[in-house]
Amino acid sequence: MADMEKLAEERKKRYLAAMNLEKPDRVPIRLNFSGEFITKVSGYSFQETYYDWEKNVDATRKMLDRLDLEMVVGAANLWWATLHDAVGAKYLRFAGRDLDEETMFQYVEEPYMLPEDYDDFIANPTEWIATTYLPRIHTDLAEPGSYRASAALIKGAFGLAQQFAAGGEATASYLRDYGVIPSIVGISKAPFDTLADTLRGLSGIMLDLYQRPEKVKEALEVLVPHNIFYGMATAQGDTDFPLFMPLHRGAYPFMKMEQWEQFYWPTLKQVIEGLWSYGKRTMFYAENIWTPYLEKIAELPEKSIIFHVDQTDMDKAFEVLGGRFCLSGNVPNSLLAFGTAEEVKDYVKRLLDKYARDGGFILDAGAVILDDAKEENIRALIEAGIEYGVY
């Protein structure tokens, strides 16, 4: 025990020296798995670890046994299909109900907010969403005061609780058992992304960009508090681990650099610098491509952002914002699927050689890691990020 406990002493040093632009005993290596990666190297089928959260955990605890991990985002999946399936979600995909038992989840996206409900939204986003989005979205919620639909209340608000504890004790006993850390504390989106991602959806986010910008623009500025207390909440008052920020819908090239600057990056940037007042760094999870946007993001309070490089040009990143953030990522989802364990290394060396000599780097792959990543590339990359990253 005391052993293990001094090896995430040791972990979080390095992850935190890291992240504050300082040089550790050598660069931090931070792996975000898809659940189904995990699962598929724990032997569980996906249903197993969608609907047992038991098995979700230990699909994790069995990955922490075959490779050397320094830190996890936590149990195995996001999703436990059981809280959504006790009210009625019409949103998700399951393996095992609506799809094959080793197939992954599915989001059906659909304008579930229409555009009629933008007044209601602006004037009280937490009565719209409790009278109205709810039993849109939930066939069991979809007559609000019925036994029904207060049943599935109590279900989904007790399955909820149930989650969150049964999370922190697995996160708790991955530090415990394996000196793991976890890799992020806290999550949050930028306001463009609650409001184009579950709610409006692409096709109607789009469209409200050049039929009713002004209720798009009031809309998000409503989601800035919000967005900023959830991640806060969610992080429990730490301020040691980075918040985990998913970023969608501002990648390029979704919208136009006058829509983005417009629509997408003022509220973004409130939501973080609001985090930062608290002590609160955002992990900035750029996957595809942000290359454009790198002197907008540059405005950023130093040391308030973890940069994350999925395809974004890592030259550029690393000229713009080298020095003034933490960068991460930047080995291949593709190099981790298709090529061998050999290249993977030759890819790290060169990465670290490059960005990572003067500290602040974190070595990770581009994007979420799939379950079609090959174990031994993910090895390979473990192992010269420990050969090659010390300083």
Given for the second form:
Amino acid sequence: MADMEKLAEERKKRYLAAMNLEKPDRVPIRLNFSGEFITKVSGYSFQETYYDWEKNVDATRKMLDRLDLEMVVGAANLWWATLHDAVGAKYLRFAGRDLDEETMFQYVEEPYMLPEDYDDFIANPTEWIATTYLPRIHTDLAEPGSYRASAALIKGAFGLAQQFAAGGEATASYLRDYGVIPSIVGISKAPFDTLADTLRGLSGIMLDLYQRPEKVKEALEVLVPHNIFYGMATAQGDTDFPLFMPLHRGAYPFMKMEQWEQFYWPTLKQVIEGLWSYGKRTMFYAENIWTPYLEKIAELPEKSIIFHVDQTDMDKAFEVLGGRFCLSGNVPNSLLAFGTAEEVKDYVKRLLDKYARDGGFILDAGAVILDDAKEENIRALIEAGIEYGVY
Amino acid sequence: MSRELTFKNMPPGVCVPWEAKEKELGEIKGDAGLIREQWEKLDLFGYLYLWNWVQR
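So that was the form predicted alone. Now I'd like the form predicted together with its partner chain, please.
Now the full complex is given, and it begins with the chain already shown.
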């Protein structure tokens, strides 16, 4: 127990040093595994960990028994399928229900927010979510006031409370039993992604940029304080560990540069600066390519983000952002899936030699590690990080 | 605007503002601060529940 606490302290010290652009004893290794990868390693079926929260928590433990990890996100899957069944979620398909037992969940994207909803959303988004959005996206809530809707609301809220509590207990148990620290605490999004992911969807938002650009801008401004608040609330006030911000529609080339500058960037910057004003650092999880936007990103306050590199030009990211923000990532997911252990080790060595020499670097895959990654390649990545990442 | 809103200009973290509930309660005989504090804590959970379906 005391050994695990000491180990966790060492790992936290290493992680914090890298985020603060210092040189720790060696490069920290943070791997952002999907629930599906964890499930595969654990031996459970996808259906089991989607539906049985205890197995979902246990899957991460089984992975920790097999892999020498320093940090984890938490229990395997973010989403508990039963909670979604309780409310009749139209937008998610799960293994064992509408998909076979070993198929990853699917998100059914539709413009669930309609163009005519903008005014109500802008006036009071919380009320709009409760009275319009939830009944629209959940079959059990379709008739507010009905018995089915009342029961679904109760079960949904109770289920989420259960999930929050179990998730917190799981993270504490991983730290206590394995000395692993949380890689992230809290989550939020770019306002444009909040609007474009689950509300308008990609097809809806792309039309809106041309047909109602002023409404889009108003909605984005309304979202800024909510996204800052949501981030701090889900972090429960923590300011040691970074907040996870998966960035979706801002990747190149979803938008032209002038659209990105007008619609995506200003409110994302406000959210990151707002979080930083509370001392909360953002893991800028730049999925896909962000090379054209690096100079704008450099405007953020020093150390306020960890810039995560997926397919962004690593040389350019190092040149523009290195020394200002901690960098992470860049081990290609395709290499983890289709390469050999030797190729992974070679890649990690080159990566660390070139970009980690001055500190301020965290080793990670480019994107969330899916179940196509080979376990032997993950081991190779960890071994190479330990061997070549020493300062 | 397609319909009447119950509340306007709501800050983040709030579903039903304490001020509205306080009016409905009328005279509070004991510690109003305690009632407010606990109201706001649970109201915050309601807020997070609602936004959980959007921030994913």
